[in-house]
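One chain is shown next in structure tokens, namely the form predicted on its own.
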Amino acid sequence: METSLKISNISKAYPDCLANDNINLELKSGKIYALLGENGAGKSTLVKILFGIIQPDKGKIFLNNQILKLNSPRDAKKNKISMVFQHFSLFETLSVLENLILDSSEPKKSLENKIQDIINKYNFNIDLYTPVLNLSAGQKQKVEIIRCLIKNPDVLIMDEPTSVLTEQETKELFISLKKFSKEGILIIYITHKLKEVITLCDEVAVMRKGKLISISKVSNEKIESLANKMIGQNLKIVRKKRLEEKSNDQLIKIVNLNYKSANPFEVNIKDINFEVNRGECLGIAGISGNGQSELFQMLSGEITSENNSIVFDNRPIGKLNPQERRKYLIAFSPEDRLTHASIPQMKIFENVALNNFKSSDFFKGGLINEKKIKDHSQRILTKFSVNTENVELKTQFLSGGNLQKLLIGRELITSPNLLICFNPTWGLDVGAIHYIHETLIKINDQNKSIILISTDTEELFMLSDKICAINKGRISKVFKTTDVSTEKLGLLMGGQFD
């Protein structure tokens, strides 16, 4: 039986924002629909309405010509609408089976048999009795998918499903989604990766500023046309100038860097060695959870090390804290912009002051010079194209892309010689990604250096001069990026260093 989902005149308003503006959309099973749009376009609001997390101000939802009243996710699940979120909601210390039976009233044995049938049918290589913390990101996602399949869904919503997956895991996911679609499940696929839309999806709906701009067959689109529809203007192509030989003027050298954590959920860093010359970008690839966070903290000074293990501009800095390292013109852009790099409840100018809290320009005689901080903040907003002029605005009201522009701008306004960044475009829309990539390329063009830790292999190939991979706290040999294929990098990310 064909499944039909109809969204009729859906609108949802927030203070100063019309998140969904009279959305009309009709979807049918047998197809995979991409839902595209910049951050703030209204995609998340729309799928949250479909999953009962929020209620619309007006409009109706029909499933198979029946009006749905979705006051909660429980209502959505009862009506066979399931959703796999971008951030996994699993208990790490519980087994796969324990996670899957938590929200079910079905007898354990019959449920276990049903789960095993799903695993066998779709060739999911998962041990039901393994603790979730031992699973790869791709396996964790399969657990989330199994949780949905137990309910026999008619509609499956996937929110940024490949953000932490390797290329091989992404291919496996696409095989599964195509099987689900052939079996009659209507799939709504949210992503910022336009290449995935072209590869996987049948039709694509584009949203911009709360409105549905277009719905078209993917076969009639190209990556460039989709990007232009999303942002409302033509994007120029970003290209990095690759020199035959970069400078041999070494800026930073890492020698036998080690870290053994007392926390069993952290990854130990083991004998890491690499160097970066002036004007170079070193890319560090890896599947999420393989020591990237611990390595970033060691490079930033949040975790200190032996003094000679990190040498910057011929000076040992291993024992210095982040503020002391900033004095040497090193800047940092953490992965988690909401909790690690900013305080959402504070205003823009207050967040700008966070990495300059001892600056004599901002503080003198124990008093805060608020005017200087605000003027400095205004320069960042202008120079880095942040979509507000209000330095009094709390950062929680900025979109992900604008917050990232602010935070990158806060670091780069001081003209650092080295930027260490961790997943700088994670979760951003195509326009913001384009801007951040342009900014990083300009840094190298100014003979300044970057260490780019990223789970996005396409980003790494675009921006890096040299590339390596991290696996279980160890780093592979460093290669010229032009000498490494995507397949080779995938093997390195999986730990095949030899």
The other form holds:
Amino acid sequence: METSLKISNISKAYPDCLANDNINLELKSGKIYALLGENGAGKSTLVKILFGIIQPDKGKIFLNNQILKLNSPRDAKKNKISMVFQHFSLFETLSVLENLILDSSEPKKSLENKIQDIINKYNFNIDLYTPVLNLSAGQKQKVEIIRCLIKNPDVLIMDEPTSVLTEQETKELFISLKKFSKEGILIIYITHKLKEVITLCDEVAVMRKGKLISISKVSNEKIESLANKMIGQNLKIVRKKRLEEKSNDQLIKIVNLNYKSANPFEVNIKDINFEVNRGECLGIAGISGNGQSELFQMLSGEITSENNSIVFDNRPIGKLNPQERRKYLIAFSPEDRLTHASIPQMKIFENVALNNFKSSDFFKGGLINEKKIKDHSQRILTKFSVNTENVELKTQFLSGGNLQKLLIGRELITSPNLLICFNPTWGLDVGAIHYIHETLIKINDQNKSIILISTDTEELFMLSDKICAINKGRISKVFKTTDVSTEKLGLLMGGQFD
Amino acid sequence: MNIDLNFIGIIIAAVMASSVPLILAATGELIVERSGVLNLGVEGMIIIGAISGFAFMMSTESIVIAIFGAMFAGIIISLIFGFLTQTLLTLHVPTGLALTIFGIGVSAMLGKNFVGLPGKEIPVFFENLDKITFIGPILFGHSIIFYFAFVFPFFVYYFLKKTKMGLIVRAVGDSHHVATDQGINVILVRYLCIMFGGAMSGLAGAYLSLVYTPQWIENMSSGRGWIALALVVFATWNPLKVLVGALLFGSISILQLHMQAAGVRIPVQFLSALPYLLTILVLVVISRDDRKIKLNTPNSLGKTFYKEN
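The structure above corresponds to the form predicted on its own; please provide the structure of the form predicted together with its partner chain.
Below, the chain from earlier opens the complete complex, with every other chain and molecule after it.
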């Protein structure tokens, strides 16, 4: 049976913006539709309307030419519309099967058979009896997909599904999605990644600032043309000038760095050795959960180590805490912006001050020098083009891109000699990613160094002079980036070091 | 030396009897905590159960009414906690503490006229069989609450592991946001769990004032509510381990009493502290498995649930 979904004159306004401005779209089963747009373009609002989470101010939705009233996700599910959210909606401590049973009224036995059929049919490699917290991100997503498939959906909405997946997992996801599409499920795929549109989708609808800009066949589009539509201007491509001759001015040296964790959910770090010279960017690739976070914490001083295992500018610093390391002009940008790098409930200037709470400039005699901190924060906001001038704004109200600009700015305003960053562009929109990349290149141009731990291989190839991979807490040999192919790096990330 | 089997049987029976209120209150609280609610008012609910049970017994002379009356009183006072934390969104910890203080005060006030009155005889089961050597005093001649207490943890274990309702309780305790996404009425589930916990604490109190020491003494719960709370945590939210812990606590309490009576030359204060120390120690040791702890701990325990609009 063919499914058709028609979105007619949908509008939704929020106090500060028009999230959806008179959107018209017609979709038919058998195809995968991309809904492309930057963060804040209104695509999430649109699909939330389709799934009944948000009610539109104006406009109608028709499913198979019948008008559809969606007051809650329950109504959507009843009409066989399913959605996989960007952030997993799973009970971590319950087993896979328990998670799936909860959502269904079918008796356990027949449901279990049905689930097993789905798993076999699509080659999902999932044990129904493991607790969800032991699964990888890709597996968790499969559980979410199974939860949708149990209901035999006609429409499947995927909200930025690859933001937490590795390349391999992404490939597997695409294979499954293509199968679903062949079986007649209408798939709406929300993304801001252009490459994914090209490889996966049949048609693409581009949104910008709440408006639908274009609908076209993917076969008629190229990455550049889509990018221009999406950001409304020509995409500048950042390119790094690589130094021809290697600088030999060593800045930091890691010698036999080891860490054995008492926590079974952490990765042990084993015999890590590398060095970074001035003006260089060392990229550390790896699939998430291979010890990157532990390595970052050791480099930043959250986990201390033997004093001689980290030598910075000929001084051993392994035993120093982050604040002490900052005095040596080392700066850090952690992966998790909201829980690790900032306190979302505090204001911008307070977050800026927290980074530097020993500064006698900011604090005198136990009192806070608010004026100074605010001026300092203002400088960061201007210099790093954060899209607000209000230093009193709580950081939770900043978009991911603006928050990251603020956090990186907070680090760079002291012009450090070494910046250690971990997934600096994770989950950001194209504009912000571009900005961060340019900023990082600028640092190298000023003869300062970067250690870039990232799960995004494209980013690593673009920014790093030298590259290596981390696997299960071990690090591969360090190569010149120009000597390494994507395939080679993939093997290194998989742990095939020789 | 001649070992008197009958004497040992009587001691074991005494141990079991002393652990009944702990088992009841702790297992009830376990359900509450599994749904993500931390009710520190157990002590207050027990003492309210104790006075209500005793009062109902004295005025109606019906054990059935007394028991259900105590449970009902437990539910009512737990509903105060439920209304405050679930509807008015107060924080769990201070609300629970206030509930305990409130319960102790109210029970003392209500109990004014009952102080010093002798309690009524409570029917026991298989009375004439308790002359059998050893197993007689252990198995026979006990009240209905006693038997219930020793079946109850198995019941709760089965409920949590095998039934859909139990699964829903665990799910709500794991993440109230996800549960809401899945169409579960989080607040309703939590209200029901809180009421269940109240009923069980009330029953524990009834056991104290009707069976264990059949009279009303002010503050007669004497900290059992707190021990029950500790048992739940150290048993890592597993009802069977709660049973083990409660029995252990009971046996060491009884044993140290006998040691005191026998004049063992260990400071009395140390002996009195033994049950607390050893119970916690043993439970920590038998629960030493990080993975299991992580799986059993309700993720949203004690967190206030703000529903998104």
